[in-house]
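Heads up, the chain below is alone and in the form predicted on its own; it's given as structure tokens.
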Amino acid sequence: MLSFFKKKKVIVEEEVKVVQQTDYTNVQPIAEYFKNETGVTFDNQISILTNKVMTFCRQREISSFVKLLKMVDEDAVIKQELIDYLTTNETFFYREFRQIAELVELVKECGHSVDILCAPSATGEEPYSIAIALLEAGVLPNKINIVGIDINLEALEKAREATYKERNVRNLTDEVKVKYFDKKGDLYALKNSVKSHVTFRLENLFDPSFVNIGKFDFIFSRNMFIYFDAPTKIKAKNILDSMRKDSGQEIFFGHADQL
């Protein structure tokens, strides 16, 4: 009888060992899946991707990259969590302001209400920067309509909340901070007078339904193309080109996008 329990104990221990085995050796299928879904490539950052996805798996007790791939293919929640985890970026207000100033002048020349697309919008600093700059230039509030899109749900939730740290508003003058933000301890909460001009949407540029969001007078797509390879950049640019109301109006790209 004692021998039976010993054998059973050995079998149980072996089963536990099997359950605890992990396999984080080949992240390439994850990289390919992520690129196909989002356009974002990690071709030159495979070691970084491996470490990040490994951490993601361990936090959720997912034992292998193979299991993770199966899960993201079947579970929309896990898929979105992975997208959020791998596309988290920090930005700040009035980044590369020269382009925003150029946009302001173009809007003032229009004489009519404008629709502006900001893709990606990250945590909101860019579309809100555009709104603030337009308001500061005397553009009437009822002429400003900005749509910010991103594939990162967590970033969009922060954008809608619109509460920022000092480093995020470091390029703004004290006058602008007082005018458009409420200070709450060490944080800056954006006022509704700015937030009301921006609508945020969870959108994937490469999803066939993306074109249904409409067409725009001006398009900002800064620092998104840096994550794409050459063929994906061409595909993304063609999609954005098709979203313009005026085919002669150039899209605002970031200096690092290298089209």
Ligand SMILES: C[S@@+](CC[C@H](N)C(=O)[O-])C[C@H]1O[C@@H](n2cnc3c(N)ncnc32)[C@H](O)[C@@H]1O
Second form
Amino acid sequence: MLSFFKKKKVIVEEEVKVVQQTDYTNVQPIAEYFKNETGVTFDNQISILTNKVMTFCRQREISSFVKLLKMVDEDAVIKQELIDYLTTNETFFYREFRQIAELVELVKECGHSVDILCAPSATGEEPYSIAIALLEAGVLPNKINIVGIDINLEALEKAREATYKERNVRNLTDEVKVKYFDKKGDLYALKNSVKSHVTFRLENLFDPSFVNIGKFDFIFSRNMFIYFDAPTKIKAKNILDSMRKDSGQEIFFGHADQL
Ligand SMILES: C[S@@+](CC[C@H](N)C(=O)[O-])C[C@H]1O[C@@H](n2cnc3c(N)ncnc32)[C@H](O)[C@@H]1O
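Having seen the form predicted on its own, can you show the form predicted together with the ligand?
Next comes the full complex, this chain leading.
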């Protein structure tokens, strides 16, 4: 009996030792690393970032922020997991539809086939919305070529799967839902007639190789600049500007992006 209590005491002491060995203080170096890599700033949200990164570490039994920083520097998988965890992918079909309607008019006017970039595309609702709106306007399917890029791999996997919940399609009419989606239980699976117009790529806007993906007639970059500070917004805008086929063509930014 005595030996049982002794053993229990040792286990409890070891557990205390493990708890004491964790060090989740000073998230600043992670914030700086993340901003350098992705452009996304947590400058005014350091306590939110601390809690998020602490949860990320605990889920993976990483005992300190210092260890995590070393790991993300050396291991591309954990780096991608951290990027997926810390980027915000909220989006939905026909978001800020007025700009999509404006794009449709421009495409109809230009007559030729168009290359459109959605940077970022998150889980796909925006590039697919553009494809649906163009098809609805009678633009010939062989004239529509859309590239969606994002730094978040999990989001891109969802985009490629293209199966959405009711709240993601809430802005679509019943007619559009029936025409372009197959209903599977509570979910809406996008048909190939729309999916086939969009290619998704895992890309970081700030990676020097990003600009090599091509030049585009129209560029959408909505609700990403909100996560960047002022100098980063300028850098990002210059990158996107350099990817336009026609330097007179304005880029479509989100209303909250504030250049
Ligand atoms: C809120 S979503 C915007 C989606 C869509 N454009 C919209 O307006 O609904 C923001 C996306 O920006 C992506 N992002 C952030 N930094 C990025 C970077 N450096 N390169 C590419 N994508 C990035 C995030 O992963 C996230 O999916």
